[in-house]
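Presented below, as structure tokens, is a lone chain in the form predicted alone.
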Amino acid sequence: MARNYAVVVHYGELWLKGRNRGSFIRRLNGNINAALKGCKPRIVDERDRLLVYFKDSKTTEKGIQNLRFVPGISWFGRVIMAKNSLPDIIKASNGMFDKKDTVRIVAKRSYKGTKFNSYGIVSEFIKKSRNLGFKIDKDADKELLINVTKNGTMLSSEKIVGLGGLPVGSSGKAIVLLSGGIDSPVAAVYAMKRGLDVAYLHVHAFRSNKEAASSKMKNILGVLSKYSQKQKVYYAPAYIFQSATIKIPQKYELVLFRRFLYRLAEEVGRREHANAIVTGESLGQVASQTIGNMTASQHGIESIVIRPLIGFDKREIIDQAKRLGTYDISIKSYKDVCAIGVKNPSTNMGSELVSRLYKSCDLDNVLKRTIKLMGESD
């Protein structure tokens, strides 16, 4: 039986998921299999739980570095494997502390197959406490978690904090509308977090598509890209757009710029089959984030819009753009159309206004147009 180089895998809420929990555990192994890719694991479900395997110490620090962006994950860690033995219990845990640290023993009997239970896992270091490399004391804040299972017995002295949430999938799909700024790439991970699959459209202010790819968004993308390996990414000229609104009073052109948006994340909707659009706002954060103006824009949208960060203020998805590794990227000079500065912007505009500015611009026409221009990417 393998002793080394396995990783414990705990999934937290989807134990709650009822007849369902099968088929988000199926897409959690998927994931994990494609974050782990070059590692050539070996996963075994443990029915509450998923014990990866590993060739080598240099594919398990490379694996456990990776499951650290793979949302599903409650906790996990390396593990040594026993066998359903005291004596073999007792043997392995040799060289998993240091001799001057003090530790508690947390034993947990998943399988009930054994003469022992977890109390005499316990009495058991305590017996040999004269014998082990390490002390033994119960109120100790050091752990060694042990759990007996059919496969044999876990010993592990880490708990290594997931992202939790859902595996990515599981939700459906969505598109997410991808800026050059800070708010959208946490949207993004928080749409992960809850099981969506996203694509990514992205209305830049470049001559072509090809320079918006290879702007900063390319990088905004790769870290994304730990999260959820699929990636597919929309490209669209804003131009075609700001040439069409130039004539109207410019307090307006946030909320009609939304509107648009909406229209054209539903078009791409509809060819990646999604059904839901993801955005970066925050209610009350800028002019175009109000209660009524964000009413206007999405009026007529079938699509569901979902706002992750709708009650984060600015200074707390900061600290989580820098958690998750988009903050200094997306703080690099880059001309973004999503932040058109307006003086004197309308705070509450209504549906109808809107929509009769939408028509008066003839901006059906110029999103067929800007259709034909757009890009994509995997």
Contents of the next structure:
Amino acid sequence: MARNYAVVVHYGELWLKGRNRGSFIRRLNGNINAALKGCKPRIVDERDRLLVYFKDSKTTEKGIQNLRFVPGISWFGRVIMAKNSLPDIIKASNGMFDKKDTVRIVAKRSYKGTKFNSYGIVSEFIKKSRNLGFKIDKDADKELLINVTKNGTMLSSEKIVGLGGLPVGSSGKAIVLLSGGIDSPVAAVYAMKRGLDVAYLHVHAFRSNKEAASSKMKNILGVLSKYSQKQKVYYAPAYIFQSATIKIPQKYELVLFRRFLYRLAEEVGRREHANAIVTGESLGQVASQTIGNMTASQHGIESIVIRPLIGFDKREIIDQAKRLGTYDISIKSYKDVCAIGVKNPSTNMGSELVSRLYKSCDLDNVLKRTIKLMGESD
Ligand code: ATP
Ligand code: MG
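The block above covers the form predicted alone; next, return the form predicted in complex with adenosine-5'-triphosphate.
Every component of the complex follows; first up is the chain already shown.
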């Protein structure tokens, strides 16, 4: 029998989505296609799962690595396809395990139109047990999962845990405020995992957007692009803001900068048809992240501000950043704007004070000038 290279993909939460199910699956299908670009996959919708066919073992291995990053997949694994006949199913199991392996047979039929039922499959394996390439035991830890579907029977022995969540794009779109730090890339992944399509905004301290785009931000964005391939990035310089606020007490600068960031993000949101803003803030982590300062920062913003890391300790964020692969890049030294006002910033600036300072520094005008200098890249 010709060997095939197939991977079954299961989506968990999509089941909850009732009538939207069809569009969710189409979206997941499209996202998988984008994630597997270069592997030339053929994707078949098999009612409650997707089957991804590859052309050889090399593309299969590469594909499996890429699938780990696709939001909306609960688990996946290599499968062998057999015809819907008992001899074929037995034959297909050949080579799936080692001679010394003890295996439990778990059979099920998603399609009931075959002459044999799932009990019949297990009995056939027991009957043929002498000639199998492994031993059978109903209490074994290793499993041979057999599922009869209309188009053939799938045999699998692996269950790779996926990222979970929802397909990117199924929850709308957000602007992620991306810094060169540890937190915001983690927040970006959590946002994508809940189905948000994202565009990034980074405010930088370089002389040009081009310089910013070729800094370590490029590497961070490279890691983030594994979760969602199409990504637009906006770069805006901080120097107009910095020179406009030079005369105000330093302790106020940080919250003022945050309000400026939100307003800029909202402007980018208008262009991108996004009505949410995602940040890497967590509660009480630093002076700007008190309830008072967060309220004063987001004053006047209509978009919902989503802070996926709000309840995370720094330790937990660091662990996630390591797991996601952004940590090593984030800790590299960087010319960060957020060195702004770090010395003893005010921990509770009222909205009114922020509004007053915003006006006195003419930040509405600064915003307009900054937008003119903003650049985008894909
Ligand atoms: P991070 O590790 O993400 O930089 P942080 O702990 O340094 O976070 P802050 O500097 O207060 O905290 O920034 C809080 C959030 O504001 C960041 O997570 C990010 O979403 C956003 N932010 C900060 N600086 C910038 C910037 N230069 N450009 C765009 N967004 C930024
Ligand atoms: Mg920072």
